[in-house]
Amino acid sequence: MLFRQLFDRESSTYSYLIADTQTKTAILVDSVLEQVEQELKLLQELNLTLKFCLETHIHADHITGTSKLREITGCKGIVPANAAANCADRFIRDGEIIKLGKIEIQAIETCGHTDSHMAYLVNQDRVLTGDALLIRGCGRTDFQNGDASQLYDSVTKKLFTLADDTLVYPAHDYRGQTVSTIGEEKQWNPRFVQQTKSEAIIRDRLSFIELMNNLNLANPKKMMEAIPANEGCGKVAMAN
């Protein structure tokens, strides 16, 4: 499996090249707009045919390449059930696998960041969180009908009992972060855990959606471009 980690500068995203190495098949997840040319000039390298491009869901932080790498490879747009998106080619239900050569891709349904929200287990070894769990910290839940009790449950029942050696990939970090693991995620990640002078415990419901409810977190600079656009897959940001 040839596995890659793309960055965004501008809105801190991070962007996943995944393929199998013998069919030369691939699948980009979270793709960014800005980044496509760059993207194609990757698979072109790596020989590769792009089949889907797979979101994690809605961002209102930046727009998606997924109309851009459509038109010209012909690939696939999928995005999570229940997603405000007209434009999709699939829509992936909780459970569902992708296969990419001897490449699973399982979803799994983690919404609280927005209403509509996937992980992706990729070969059972890691996990592409999303917004839902990031490197110490978590997305927001105060737009785009998220809900702070929800992502709780999803982090602490779906993720979390995930192996705790599960590598954990999220779709942005501002502080530099790459990777980090569930086990790590479990023991420091200040949002769903709260340390004593002996252990690390996770935080009770009623605690994580106070914390959550007094972020008062400024809004994202492309949140009115890019949600309306990535409900299009990016053909509205194209169209202007």
Second form
There are 2 protein chains.
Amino acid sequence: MLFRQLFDRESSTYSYLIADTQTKTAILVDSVLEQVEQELKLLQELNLTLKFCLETHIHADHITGTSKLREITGCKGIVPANAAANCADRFIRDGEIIKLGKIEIQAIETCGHTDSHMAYLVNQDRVLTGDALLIRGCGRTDFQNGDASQLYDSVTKKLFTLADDTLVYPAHDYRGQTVSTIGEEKQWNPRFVQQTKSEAIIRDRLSFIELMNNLNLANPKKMMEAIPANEGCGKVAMAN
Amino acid sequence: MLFRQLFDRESSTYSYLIADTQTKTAILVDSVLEQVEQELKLLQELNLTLKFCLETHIHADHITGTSKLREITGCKGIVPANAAANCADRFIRDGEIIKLGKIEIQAIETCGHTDSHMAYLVNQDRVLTGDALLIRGCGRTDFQNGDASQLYDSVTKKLFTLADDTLVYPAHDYRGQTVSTIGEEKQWNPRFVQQTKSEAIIRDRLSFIELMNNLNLANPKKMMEAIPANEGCGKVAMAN
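Shown: the form predicted on its own; wanted: the form predicted together with another copy of the chain:
Next comes the full complex, this chain leading.
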């Protein structure tokens, strides 16, 4: 397996290129429109055929490169079930698996940041957590039908039940962190964990909801442009 | 082995935390002063003892965190042989190996970007290339006694003789790329490779020197501050 983490500096987004080196087929997760040319160049250099563009959710902070990549490469666009996207070639549901040669990518429904959201477990040893679980953080829950209580369940009852050594690859990082593990986040993620003198304990639901309801964050700069564009797989933006 | 790539956004520097998970000992490569607090927090969370701070070279674009980390943790500072550093606990020479539990980190002298520079081969499967080899690029050669001819040899005669699947982890990237391989760089690095209609051929020495001599880059913003500070392992900056 080839596994490449790619960073879009403007939106602090991580995209992931995953490829099966035998069949030379590839999937791009959470592509960023402004990075499409660089992504295409990399695919060409690595002699890979892009089969799928996969989204963890409808992003509010950047426009997806899916529509442009689909137009150029003929790849299929896959978005989470129930996403308000009128453009997908396939909607993926909880538990479904995408196969790419010998690579297996399994969807884990992890709503709460938005009302449709999937994490993706890749070959059982690493999980792309989207905005559900960030390194020492998590996605906000104050728009796109976000729901802190639902996110609490998605993370504590689903992602935190994966093996402790599962690598965590998030959709964003703002502090230069590139990877973590489930074990680390279960012990040190301040959104979900409280430190006592002797141990780390999972915060209770109400404490998490209160914390999330009091973040008072400004809206993402591109939100008004990005959400409608991404509901069309990024197509609206192509007029620019 | 625990292997963490860490990114300093201001200087676009990658630092690397490498740790032996059995002995819980760690080494930090090319630490950045502004990231020291975050590095210390991560070391504490992962329950690691920092044994060494290692430099690929005397940096011109950021101040190393070595002096501060040494003061706080008691770690040893290691710099390449012949570096104009009056502060090192150890100077490392070509071929020498640093052991960290079962991890072996071997120095490969790769001068040219600066007149003292080491790449580090970690457990034979990945190489920290410093500024000698970047992803689809290389470090400049127009100050700190840089020498394009020497860099040409360091890359083409040393790094490019490593196995094609060796992972390349550079000290910088400015376009969101995180990792490459020796095979990829031998085929696609435009500084060292020319594409013909049918194949990729290694550029000749004179063509590389001419290319490097005509980059016309502005000096790094922090250069006047960083070089003298780093010759003291970052100590000058601690007064700030």
